Amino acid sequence: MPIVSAQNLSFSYELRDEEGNVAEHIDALKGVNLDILAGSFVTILGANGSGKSTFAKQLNALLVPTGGTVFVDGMNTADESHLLDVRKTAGMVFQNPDNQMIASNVEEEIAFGPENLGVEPDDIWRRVDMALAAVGMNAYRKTSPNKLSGGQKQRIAIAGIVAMEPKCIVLDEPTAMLDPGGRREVIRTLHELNEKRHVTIILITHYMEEVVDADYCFVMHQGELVMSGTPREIFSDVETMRRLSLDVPQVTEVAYELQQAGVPLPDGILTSEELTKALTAVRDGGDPAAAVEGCRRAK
């Protein structure tokens, strides 16, 4: 059963004139249909204005559909009687962790969410311990968030959601303001939560290297879902990605340019190891596709 199901989902923003009258409707989402399986790691891609952030806000009922339906763990997000349960199920993490931090130290920050859910005090501190361990930040529990690096702050923001014990975490470009080291910290943390705790991860990102290890990927363009598949399937179609104003991972781009120059490489190369093995096979007269497949199976 999918943990998220969007059925003919549409959403329009209203633009009002100086007198407060509706002057125009902007269609941000147009008939989106998709399912996200529980326990999966999913990425959503799209250029600016594609509707991906509007879609993310539907999953936590920060916005509700103007057309169609969104179900989160079987609950209709437009049903106000399910609002609290929807938000318990799908936690949100945004770009700027500073906007989500209010407490004077890390453990109080993480305890804030469970406290607002009415969790018993003893269970709150169990959850704080669990969340700190999950993101590898136990040593910082008494530290002021202001003294943390950007990557550490974002991990604490994630821990605050983890302490609420959601089944799903939705992240809207959580690494956009981080340096490469901070981005790696956060993505590693997300994969560990997914693999060890079976939390469904829905990651919106414009860093293509963050997509490579996802289970599945959705691509949006001008409010519509235009591509879906595994990262390898999506990144095999370099020309379509370019037409959508999207990049592919650097190593995929290099492999594609070599293909265009006549080097017999397979589509969908995602890692430097795969490219190295494929080029070695070409040099030695072997099968580059088989060499890449060997890399994939070895993972």
Partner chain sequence: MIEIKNLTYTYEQGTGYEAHALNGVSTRIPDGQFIGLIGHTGSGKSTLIQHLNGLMKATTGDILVDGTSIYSEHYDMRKLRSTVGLVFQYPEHQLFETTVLKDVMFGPKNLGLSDDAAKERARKALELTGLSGERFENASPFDLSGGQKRRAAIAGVLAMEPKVLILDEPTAGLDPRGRDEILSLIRDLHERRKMTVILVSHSMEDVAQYVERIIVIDSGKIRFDGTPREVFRHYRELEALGLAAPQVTYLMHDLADAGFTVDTDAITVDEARDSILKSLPQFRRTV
The other form holds:
Amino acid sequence: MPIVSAQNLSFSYELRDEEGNVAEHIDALKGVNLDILAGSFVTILGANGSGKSTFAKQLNALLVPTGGTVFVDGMNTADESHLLDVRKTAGMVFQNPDNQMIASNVEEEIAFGPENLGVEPDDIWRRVDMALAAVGMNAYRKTSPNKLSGGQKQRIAIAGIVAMEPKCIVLDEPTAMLDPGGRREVIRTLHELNEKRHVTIILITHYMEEVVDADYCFVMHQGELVMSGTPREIFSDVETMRRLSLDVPQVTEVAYELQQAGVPLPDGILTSEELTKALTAVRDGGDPAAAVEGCRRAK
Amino acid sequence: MIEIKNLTYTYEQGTGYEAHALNGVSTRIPDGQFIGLIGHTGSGKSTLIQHLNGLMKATTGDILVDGTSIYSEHYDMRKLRSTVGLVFQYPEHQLFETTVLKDVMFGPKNLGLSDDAAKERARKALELTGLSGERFENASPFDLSGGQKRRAAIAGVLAMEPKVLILDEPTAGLDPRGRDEILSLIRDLHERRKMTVILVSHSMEDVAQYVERIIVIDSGKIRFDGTPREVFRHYRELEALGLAAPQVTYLMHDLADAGFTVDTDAITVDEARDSILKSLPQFRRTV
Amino acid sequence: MLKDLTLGQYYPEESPIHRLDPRVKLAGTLVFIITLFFGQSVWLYLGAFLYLLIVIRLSRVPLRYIVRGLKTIVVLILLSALFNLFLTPGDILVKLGPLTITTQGLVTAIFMVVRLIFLIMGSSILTLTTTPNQLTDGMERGLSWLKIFRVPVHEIAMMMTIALRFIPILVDETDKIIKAQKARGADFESGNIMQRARAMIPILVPLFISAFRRANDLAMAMEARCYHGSEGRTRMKPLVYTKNDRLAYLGLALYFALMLAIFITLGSRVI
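Taking the form predicted on its own as the starting point, write out the structure of the form predicted together with its partner chain.
Every chain and every other molecule in the complex is listed next, the one we just looked at coming first.
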């Protein structure tokens, strides 16, 4: 069963002018259909205004559909009696780490979610320990969030969600405000959570290199779901990605340019290793597609 | 030209917690250069750029702008700020006026210009940033899209007509299109307006593609200074500093290890393509 | 600069005072402040001084750290001393041109200075030894009886927690905005009051917008983490009284009784 299922999901809102009259009618989501499998690592790509943040908020019942339905672990998000259960199942991390922290020290910050759920004190302590370990921040449990780096703050925000023991974590551009080091820390943490604790990760991002290692990828454009597939399938279509004003990883771009120049390379080369193997095959008169395939299987 | 001489800035001087944000930085910034300044958060790069337009005062050392020390007596700080324009990170957070035009006029008016002169400059700056016309001029800055807000804020600094433009991560938080718009605007200012540009960036790919010189700063010191090709040759050392090289650099090294005779100094997609094609005998003609 | 404010910033240490229940410390601070207003008697102040000395020693916060905090309010202390010194009517002691110092003025000024210093030291001990979260917890639990009068105790405590967390962030933000506007040639230092007030607009508008944006983000983040008021909410560190807390209450009661006794015996006499 999918952990998240959006069925013909639409969301629109009205902009009002100063007199309170409806000035504009905005369709942020238009008939989105998608399923996300439990335990997978999924990314959502899209330019600003493509509707991807609006979609993320649907999964946490911060917004509810104006058309269609969203199911989170089988629960309809529009059903208010499930509100806390939905939020507990699909935790959410936001872009600015400063604006999502409440407490003045790390362990109390992480305890905030479980406290809201009415978890017994002993169990809160266990969960805080577990969450700190899961994001590798044990050494900072008494520290003030103001003294942490951006990457560390974001890991604490993730720990705050992990302590609620969700099945799924939705992250809305969690690395947009971080430097490359912080970005790597956060992405590594997410992959660890996915692999070791089988938490479903839904990552919204602008950084194509964060997409490469995902299981599956959705691309949104003007409120619609326009592409979906493995990162390899998505990045195979360099022209469409460019038309949607999105990037592809630099290595994929080099491979695409070489293809245009007549080099017989297969589509969807993602890593330096794959391109090196493929080019070696081209040079030595072998089969580049088989070389890339071999490279993938070895992984 | 800006000359930085042995600049040191110490936090919390005189207490137990002294920390050097800058530790003996010396360099020259000739007119018309496009420089990329890179370093991880807390490396001292933000502190350095704030010194360049007098927002912070060095503990020791000196900065000469066109031969005059900015720390000399009676030095006109306002003139410095109109010579060296500084665009902060997330500059759209400093917008405050009721219309875009008025907001962009704020800088020129602070320089003592008349309303008409300020308006003229503001219009020129808005045109440069692609926000010209009634529609934008009279709009509230808060009704613009994210990328437009950022360009309006940059226009606010451009309207002061600085010779040197410093931008602190001007593409942070933008999507790929917004990023390309800002970077091509900056390139345009450098190429056509002959402005000196210092671009602080976390994106090695962007820096590799646009700038002619890279300064790497770490623990308040300049660690590398040279052309992008020269600097990215030290990609292993850059990694140790929490930085990296463009993805292409890694690809070229992998290829070289696999026996290809490629240019390991290639740092952009185009350079990589040409170099790889040259190394494949059967495609050599196409280059 | 606001950042140099050491007054009342939490001082991490493992002391008996740090370990006390925040409700005890809140009560202690309240009792101490009340006794400071019992009257102007050397004995009363000696009692308060002893109390302060014992508490500070037990808290293991270095005295110079507390004294350094006082520096920020030296002007306030001096001003109130001067007003009392020159403006209290009574028997003239010294005449300095148009100004006169009276015996009563001198006495009041001295007591005023001592009282203010004791007041600040006594209350900063509370914040020095109690984390903001413990403090708000203590208030929430200690004042929960106010709920009978429909006082939203939990909400007030939550607001305090958030305020404490966001003050340093907004201070930083103000600093950044000032610099950004200065880089656009803004001048905050010259001109008359009206001009200076106008010059604040480019700081205040962005600051308000930023505060609203942060508040909006935070509200959403809290909601996403299942925050729904105090109902059904548990605490990671529930407040439970220990033996030491009971002992502290006993000590506090003794101190109060002693001070009350002095006050009743001496009345309004100074010595």
